[in-house]
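Read the single chain below, which is given as structure tokens and is the form predicted alone.
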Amino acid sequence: MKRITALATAVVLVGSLAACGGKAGTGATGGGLPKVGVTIYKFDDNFMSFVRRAIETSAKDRAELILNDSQNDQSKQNEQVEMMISKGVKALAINLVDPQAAPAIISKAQAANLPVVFFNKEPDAAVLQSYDKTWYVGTASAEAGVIQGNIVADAWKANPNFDRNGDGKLQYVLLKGEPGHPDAEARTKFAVDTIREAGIDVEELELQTGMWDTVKGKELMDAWIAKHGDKIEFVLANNDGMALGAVQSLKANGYFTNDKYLPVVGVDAIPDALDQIKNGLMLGTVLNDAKNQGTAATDLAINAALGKDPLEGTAWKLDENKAVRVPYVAITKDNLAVAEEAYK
């Protein structure tokens, strides 16, 4: 709990400091607001919808946004970047469809002498270093896995009844995000490693990709319940979208009534997941701070559009990889208010 409190304090402090930072002001185009081009890999992603809202809120009266839904299509995103450059944007803020496409985006931006702020999907460090006007806003991917693993380990030790078959081993299924996505790979590895490091024997019953999607999460959980039934003792999901799908499946299969319970843990702490935790249908999640990620990406992009140091007037800091890292926080029913505050 000390670790959770410390991380929660860090998030509140960062958010408070950022709110105190000076606004970027005007300039760039004839004394008007700077024009910033933004792409989101897909608007209907649960988590990214909140990042988008934070960007729009943060940019109000500070920048003119050209906002694009890339619809999970990298070729479409490439075309959108070209379109925004042709419309005279002074900076780009890009949530990549495919992190491997970052060099192509940088090439287009560099040819136009435009700064680029990537956010949420992280390019390789070498790619960020290849252009002096490129930065990243996101998280330390492994941290979410570690925190999720600690939530699971603490709950397992505190609730002996979670070990349904009494064999002392945690049998789990895991809903993985997009294969190759840095967050999906890190969350998967470090969650399971952390549970093991807590001295708990584990057995993986299933691990498949749900592509961050609620419907796919439900479909996979339906299939796993049909195959394994009560052998499943824990559900881990790389994001809350898939966790919510798992909860839908479990409810349809008679769980959460008559003391029939299966713990589900996600990542993101989106409002729908917080409601499920409050109602006892999810055990916990990990706050992936959409508000501060969107705000930081906007702050850097606006400063860069105005020809300023990207951190000027903000509380953000860059690490050795030219990245702003927004911390994760463990969320359970005991500290729901921390996550609720992040979505105000």
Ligand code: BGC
Second form
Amino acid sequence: MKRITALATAVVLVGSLAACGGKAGTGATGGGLPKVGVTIYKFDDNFMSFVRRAIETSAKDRAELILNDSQNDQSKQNEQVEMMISKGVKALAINLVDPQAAPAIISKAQAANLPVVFFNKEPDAAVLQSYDKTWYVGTASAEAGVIQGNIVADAWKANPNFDRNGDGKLQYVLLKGEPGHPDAEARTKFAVDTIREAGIDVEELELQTGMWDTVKGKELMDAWIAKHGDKIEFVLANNDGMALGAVQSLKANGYFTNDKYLPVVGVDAIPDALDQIKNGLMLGTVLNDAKNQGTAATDLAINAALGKDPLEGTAWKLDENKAVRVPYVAITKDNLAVAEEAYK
Ligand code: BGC
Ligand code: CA
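Mind pulling up the form predicted in complex with this ligand next to the form predicted alone we just looked at?
Once more the chain from above appears, this time first in line as the rest of the complex follows.
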């Protein structure tokens, strides 16, 4: 746990260094701040609202932002990009609606000779390589699955009573994020693989998409409890939004009173999930660092808007796929403070 805490602290330091060191100054656009065009795939996404806030905070006094809600509609986003280009933005920071739509955005940017920083929804590696002025800011998606799988495996081994029917197998239901989203695909695969690799037999009772959404998470969990009742032994959710929906459903179905308990894990570590961990209604989550991802996307976009190297004056690092990957961190009741910092 010590090592994890130190790592998280280092990342936070990196973030704030970047925020100071990356100060854009003035002059590049004839005395004003550089104009940067930003899209968020939909404002009505819990995690993205924290990334958006980090972008706004980090761009303060360094860039003039044009910020768009793409309302989960890729054709709307394409129009927003055209509109921003016509308004003279010097760089684009794009949270795609559809991860497969990156080539369409790149061709618009390329025609106007503009740099593009994608964030949160990762385009294919080949697409990122197709244009020299494009980069990605996000995470290593698989890492969240591995960390979540380890939280589950450790808890399973420490709590023999989690095997409610005593058959030696872990019966789980899984709330998946948006199909085709690299985070959803990798978290699903690596969480389950990691539990298996820890030597635990698993049985999947249900796996369906809740589209990252709390209401959908609750509806699915309601249906699964009605269908499987006490047979469910673990709830794995690709994000906290859906995990919170599952907790609501479990509460409404009499769980978390009179020793009736079901372990629930998520990803993100948003404040509402941390509250549930504190209250014992969620077992754990995985910090998806909204603050550092928002800050890194802003730093790269501002540098690129000024015609500088995207990393200039920052401590971010690019991997071989031209991606900045902010690390995930396991969060349980023992280290909630680490996550609180990333969502301040
Ligand atoms: C987050 C989800 C969010 C999604 C949006 C993921 O990285 O974990 O909570 O809904 O990104 O693209
Ligand atoms: Ca069992």
